[in-house]
Amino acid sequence: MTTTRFAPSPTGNLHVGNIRTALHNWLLAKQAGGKFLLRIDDTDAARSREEYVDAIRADLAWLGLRPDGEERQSARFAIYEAAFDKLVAAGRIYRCYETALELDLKRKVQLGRGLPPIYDRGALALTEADHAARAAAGDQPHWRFLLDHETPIEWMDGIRGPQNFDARQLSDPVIRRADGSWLYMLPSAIDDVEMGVTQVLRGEDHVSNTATQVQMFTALGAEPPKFAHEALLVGAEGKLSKRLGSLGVSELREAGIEPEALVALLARLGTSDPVDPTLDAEALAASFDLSRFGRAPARFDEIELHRVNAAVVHHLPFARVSHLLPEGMSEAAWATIRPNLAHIGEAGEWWQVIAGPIAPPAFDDETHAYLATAAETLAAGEWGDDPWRALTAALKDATGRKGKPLFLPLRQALTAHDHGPDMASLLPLIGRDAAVARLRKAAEG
């Protein structure tokens, strides 16, 4: 089975590019039949907030991103022990005791000799006695993990294509600090065995940690799942944005942004595929390509996220918005004010239009007495199926009115705006007597 897996830190909340690969994993675990699972690395104890891991469920229950499981580091440690208790026997973790500033002073001699500036295992010449010395000193190691130099390491990227690193170019990954706590490789390689994790679907800049964690894997006794590199994202100016790294859900919302309307860009974001606002998660799922993707940054533009939105919004059904509507819209309503709004918060705006009162502009004298005939003909005519239309072709065959001069002051005075709903459908929901008092009023001026 198909089981993928988003693994974000508790440290802070969830961004835009957090969110596309939630979404892309979630995307190809629900096109496969397979299983989406949330994992929780929250081994970094001094900065994992539990406020940042219900957010980050809130986050990803808003955009209908529903995990079949869910695992957190935190109450692993014990997997993670015995695991690093067998690659210590099999002799590929060994103890270190180098400063940061020694390493700094170890990485500026290789540069400045023209090598590489990765680990030099000075560390693995160390005896047993120069151990025991050093704990006897109060001395703890952090802990590396021995890379394979006689074995390329090589997989098929499910964007990249083929992948080939040579070892020898790489350090040796630290992967235990010396007060015992996780770094993020070896842990992470170890969930993806016992969860069954079949692919890894994440952003480039984790390249040259899977060229290490194929090698982890290796050495734990299994099979490396099938990896994905994606292009991180960078603004519409076609460079990283540090509001990239800052725009949450949150503030998605307070902007009027709906799920749906992220779902549907996010999911379409680096390929050249267009963004279809029409498709529901099904149809998105269906049609998800890894080959789609491009090794090109993709570019994410609020502007089109917004006109991304406004579509969304034009195809919601009332059950879906009625909670966010204001207090008696009924559907009829909604579907006569949908096409006009950006936004559903825009609604409320609209049904003032409806319900009232309005004030609507001032007009001139030839104006006034065009309203008071629109008023009375309206009074005294038949309210039918479409009012609006037997109103404006009475008014036409009473004044030779026609065009703009027609129907403009008409809309105006009954709905105080230039442009707006259909009026066709916005009368009847105003009514015949608002309608008429409204006209009225305004060729009283």
Given for the second form:
Amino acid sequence: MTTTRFAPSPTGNLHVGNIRTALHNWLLAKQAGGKFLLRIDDTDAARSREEYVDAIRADLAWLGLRPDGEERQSARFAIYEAAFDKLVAAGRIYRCYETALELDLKRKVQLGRGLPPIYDRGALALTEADHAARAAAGDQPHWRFLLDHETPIEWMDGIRGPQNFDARQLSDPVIRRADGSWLYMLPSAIDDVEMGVTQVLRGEDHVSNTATQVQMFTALGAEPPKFAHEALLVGAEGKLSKRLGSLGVSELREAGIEPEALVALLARLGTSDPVDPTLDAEALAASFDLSRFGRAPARFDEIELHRVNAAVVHHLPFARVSHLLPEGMSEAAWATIRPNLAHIGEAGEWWQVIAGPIAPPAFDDETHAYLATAAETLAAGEWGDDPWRALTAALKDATGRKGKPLFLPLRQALTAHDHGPDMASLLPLIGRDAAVARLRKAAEG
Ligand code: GLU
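So that was the form predicted on its own. Now I'd like the form predicted together with ligand GLU, please.
Let's see the whole complex now, leading with the same chain.
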């Protein structure tokens, strides 16, 4: 059973990069018929806020990424405590007292000697008497995880390929602060074991965390999950972008972006595969393939997103959009105007063209005469199945006009636009009486 998880810290709104990670975890789970978990990483009580938890849930719901379960780290402290005690007893977690200043000084000395700034494990030399003296002086320890220097750290990354780290080149990570609060690293590994997570897919900023977490899994007596690390998201110009860091669902929504478009683009972003503007997320899941992702930064181009959005809007069924459309707008009207929209919000403009009133341009005398003929032809002729075809055929015969001089004045008089939806579909929606009235009015000038 494949189990993936999306593990945001509720310290802000999700941005496009987080959304991509959430989506890819959802796609992996769907593809395998597995589970997608939402894990709220709220161990940091000072920075976590309930309003962000709600916003994360709302964003995932808007995107259609329904979690198969939700967990909160703040409700799991007893579990972390139990695992912590075991690892302390096994000698894999140890007490340290260095201040930030002391550690900084040690690093500077190491760098000055041309050495890598790795924690020197000074605290390992402390005796029980030393610890007792510290306690008597009122010093609380912080805690580090003891890396196993003898075992090479290796994993086959689903995107980056084989990864190797030498534990000697890494500092033993601090996993718990002196006030007892948890840092991200250990609770996350404990949760992944406890929740049966089989695949961890996250950003490449976590690669070095993975190196130490691989050993945490082993120390916890568990097989590490499969790992994959995605390349960073950059702006269209190929650079890290401040805007991307704050661009989230609410901004995109306001700009008229539909969830299906965001999902379709992000599902492929980072691969060289073409974006498929499909409405079918299950189909995106079926064709999702981690091995198609490259190590180069993935470019997020808002112009491309708007293009995909237009393509998506052109396919949206009436039932999906009806509550967003102007009062009274029919399914036939939606089908007619949808190919002309970049955003659903533009439907109102075209509905106005259908329902009126409209403000056509001024025409010259010759065109006035032509439009008068058109009005009377439409009033007297058969309405039939295809009134536009009947009208234009009759006018062609009667006036000898063809091409643009035949069609454009009619479109302008009937819609007040030079371009727009297919006239053959629009005319029946406008209706005979309204169309005759519009032509007569335009003919009068
Ligand atoms: N809360 C961590 C983050 O947002 C989770 C990382 C992970 O996926 O393990 O970066």
